[in-house]
Amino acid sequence: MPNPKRRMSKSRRDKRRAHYKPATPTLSVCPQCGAVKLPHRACPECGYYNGRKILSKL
């Protein structure tokens, strides 16, 4: 197996690591309450999903 012949320098290891970040979740917006939600997930605010109550809030 090849192994590095010299220790790679902290800034061309950092360049190769600048890509990997993490996506911002895509939202929506419950129809019935108006909260912001991620998209095909109960709305944590009304409980209701795909128009019916799915989560009852106490």
Second form
Amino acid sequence: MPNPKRRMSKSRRDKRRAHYKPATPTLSVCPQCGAVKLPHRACPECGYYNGRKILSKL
Amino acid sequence: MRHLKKGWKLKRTRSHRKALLRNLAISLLEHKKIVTTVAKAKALRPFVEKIITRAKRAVLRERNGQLPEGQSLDIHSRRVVGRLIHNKAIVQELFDTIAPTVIDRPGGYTRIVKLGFRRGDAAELAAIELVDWGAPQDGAVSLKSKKKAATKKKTTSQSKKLSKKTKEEPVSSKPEEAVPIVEHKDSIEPTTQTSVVEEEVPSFAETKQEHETHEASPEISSETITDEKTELENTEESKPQEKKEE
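Let me have the form predicted together with its partner chain next, following on from the form predicted on its own.
What follows is the entire complex, opening with the chain shown before.
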């Protein structure tokens, strides 16, 4: 069976992993309160979505 | 291939899924608005809308007298719905109040709004509500956003410095309405005093009113007005923090 000739050095391993990073989520600004929120979702700060109060818990 | 395989399995057996949808539908019809996961909300929508349509058509038939002789109520529809909604009071409400309200609506009785992710299992939540019972569009976005955006740009950079200033000011110089807010603000940083706690949590409307009264009162110098404005903003901003502490 073919096998790797060399053990993968930690340098090469870590260099590969250097590109593993979480993607930044797309964000939008709440037109109601100006807070940063996820698009297409009610604003967690003011509870508004589309000019309508969705959540009353604050 | 998922050709023609519509619907959501929700990781449940058929009977379990049926029970879940019935329970969700009863809750939605009872409370008009429920918060659940996005998948369940989307599965619930066709289920409950078909029931509402059935009730709506029954009410229409009753009004137009298109029933078999000797009947004033569409008993059959009530029985069919009753098979799905195992709650007589809710069936009654559906035919008596919900169906007449949505009678002119050609479907689309529910609205789903995504709310973000639940802590614990990171499930995405959504609110599903009956459209006719939802909060009306109050146009608050167009009004408030301009006001707030304008004031925020000015003040956010200086707000920290100004908040220190406002603290040093004697409380007596301010009008009476502002006093509870000042206490409320002070109570956040040190240990909360039990006497003050009852007075705090001013609603949005109250703070707005006070905002206007400050502008109207001529005795206060312009500097104090700006300080209080920023202070009001600070209190608004600090509200969520305070809730987290609780």
